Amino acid sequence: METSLEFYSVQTMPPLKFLWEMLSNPLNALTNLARINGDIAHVKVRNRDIYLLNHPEFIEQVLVRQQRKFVKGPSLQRAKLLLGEGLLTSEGEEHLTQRRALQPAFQRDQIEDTMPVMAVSTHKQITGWKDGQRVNMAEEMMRLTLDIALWSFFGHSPEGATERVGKAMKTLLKIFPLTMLPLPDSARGWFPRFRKASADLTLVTEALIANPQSVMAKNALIQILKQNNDGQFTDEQIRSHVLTFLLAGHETTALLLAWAWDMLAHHPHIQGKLQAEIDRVLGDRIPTAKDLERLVYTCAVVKETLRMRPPAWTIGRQAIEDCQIGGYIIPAGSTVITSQWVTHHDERYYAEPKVFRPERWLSRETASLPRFAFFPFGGGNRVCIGEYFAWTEAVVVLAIAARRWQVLPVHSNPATPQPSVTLRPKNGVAVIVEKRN
């Protein structure tokens, strides 16, 4: 698919428009600022230059072709506050240091050895709903992602470890927007609830990394940890990790079944396709490692969910030194945003973007589409290490839970995005669950 690139000079919006407008409704925001603006955007707020690049090519430049020019945005460096020097926030060598020991845990292979894990636990979750029952499915699939997050990554789940996690989450992402604001680090003694949300994740963090050897942690991420050959990992930087990975290990994962559930509950002739592709190919069996390939539409239904609604919305990145974008000088100091939710509602790449129609990833119509017109997992040497598992465990659940049970809607209209650290559905996603005969 070709496209043109805007070479003229980038356009600047006022700064006191393009903030009452981030304030009111950022996706509109943004979506705007692209639409207006063109492919490189320009504010300037209190000294500090943004820019927005909505164009494939350039989203490309910054993650990838010129990654070692940028380091992760202001916000997210001040999430060091809760996560510590992690993957998530560790820079440059330390970071590619760091993925290196850890890729292990997530290659293919071990990823497909975890599926019965991630069945056991969506037959757990699914058996206690009862025909015709509403449900919160955000809830339900945070609790699900959660356990297999757990199991997955730890071997084990320590007791009172899914409540505790579950209302931390629920603390941290009502506060941390205030907790990163460039404020003072004494300034923490003003979020109480921060603090004891802190304190609950760091007890379960705690009983993670003391769990006794058991047959399910040998080959999973903590024995990785705990076994630190090479001393890479100081004891701060292993409470990081297990942290981190207990926290985005399973969130995204859980936003984007949720948003699937309530794609499906508005589609139901699309979920019939599922289901009947489902009952096709796996009769009354869990899914393994070859069915992943079989269950096409499954797979199509999780990427145009990921296209519609991302749960990481944006990335933001910044430049520590010049660079030149699409014939532009980006200087040093400047924040540059790329938003996947932009990107993957262009019309340039998407017929009818805002219709979910997962054969559109069955066609030709996306066979030619550029690199980064889809990266709801970001991209270059920081794209989402979890990519494979967060695939595989969305596929899994699907498979497990539409064979057993069909979605209605409770509203006329799906849930509304909510944008906040990830794209969560407001007021979550009400279904009623029917048992299918």
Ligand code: HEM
Given for the second form:
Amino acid sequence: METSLEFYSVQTMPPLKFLWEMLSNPLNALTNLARINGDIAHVKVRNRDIYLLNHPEFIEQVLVRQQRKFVKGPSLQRAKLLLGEGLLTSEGEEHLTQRRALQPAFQRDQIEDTMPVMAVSTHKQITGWKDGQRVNMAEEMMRLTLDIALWSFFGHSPEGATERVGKAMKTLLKIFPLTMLPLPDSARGWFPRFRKASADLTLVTEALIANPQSVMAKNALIQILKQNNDGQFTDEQIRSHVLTFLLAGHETTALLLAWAWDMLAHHPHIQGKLQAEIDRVLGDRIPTAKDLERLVYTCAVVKETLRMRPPAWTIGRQAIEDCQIGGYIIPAGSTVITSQWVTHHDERYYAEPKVFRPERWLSRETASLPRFAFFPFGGGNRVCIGEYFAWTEAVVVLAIAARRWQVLPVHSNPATPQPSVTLRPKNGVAVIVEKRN
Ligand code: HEM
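Structure of the form predicted together with protoporphyrin IX containing FE (previous: the form predicted alone):
Now the full complex is given, and it begins with the chain already shown.
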């Protein structure tokens, strides 16, 4: 399934056309840029070189092979305003030290130990549903994954935490575009809503750090942070990590699940196959680590959702030195964008890319895909640390909820993807839930 790599003569798109398209529909803008300008597309906006890399091998060059020549892109650099120097935002040696210290909390057995916690939260959530009720799965999944993150990472859900974090997230996503403006760091104080959201998150973070119940947490994250062996973290860093895992640890997985329900509601035969597998493998048991391998079709549904609706739809980097990709020199200072949305919809790798078809992951069709034709969790030294947690959580939630509930669509078409920091369903995902016999 490899496509041929030639020496690229890079095509440049006029900046105004690009900016206009990015403002009106970023997903189409990047897709068109790739289709018209090829595997390395170039735009120059106000003296800044921007490259969109579309070939899986070029993506691998940026994320893995030449990763040392890049730092995070401008939007994540601005995220330091909120997150401080946490795992998501730190660079170089600092990042490596933090990653080594936190990695033990994300080993497979650690995560599998939290499966009962995931199951309890899911049961709590779905027992609140009434037969025939209309629910917004985007909101339901946001509440559920936040509850799971609080209990699994921190062993505690402080009073009012879910509401506070939920509201703060909404505000932050609304004002996110403003953080892209070239303003000084002190500018965050200019926006009262940012101040309020930040203060609310600080309250929750402090409560999570202070609470003695945290030692009961199944996952080792809070223990690593609290024990702080050899004083490896400053107080500021502990706060950054708690906030990073609180936010990064729930929003993307909530979106993955919301999109999965949207797809299942609009593809009843796929929902039927999923339910049949869950009934056969689990019956009324809650899933264990061994079941994760047996729930093959459920995993394919998750994978196909990540392909078609990748919650992280782009990864940005900034080149800190010149680098050669596809025989072309990308100069230091350039912004490089790779896009899961564009590559996951590329016909060279996926037949009928707009069709939701989990079966493609169970046949030879995808057996020889290049490694970076599918990269919902990124890759290289910055690959998502929560990847296995997200997979496990998605399978547990789907398995428990789909065993008891059938979802029917409210609207005739699936939700429209709205790209912001993450890929969100515009106006949520409305479904009717019906009790299964
Ligand atoms: C479907 C769910 C998820 C998706 C699609 C996702 C996606 C990603 C991607 C693409 C990156 C790489 C960003 C880059 O290279 O610039 C990343 C990094 C990260 N993710 Fe996730 N993520 C998910 C779930 C989670 C969860 C559950 C956690 C928390 C446990 C988490 C925590 C992080 C952190 C801390 C990083 C930074 C890692 C580093 O730089 O060393 N993510 N995620």
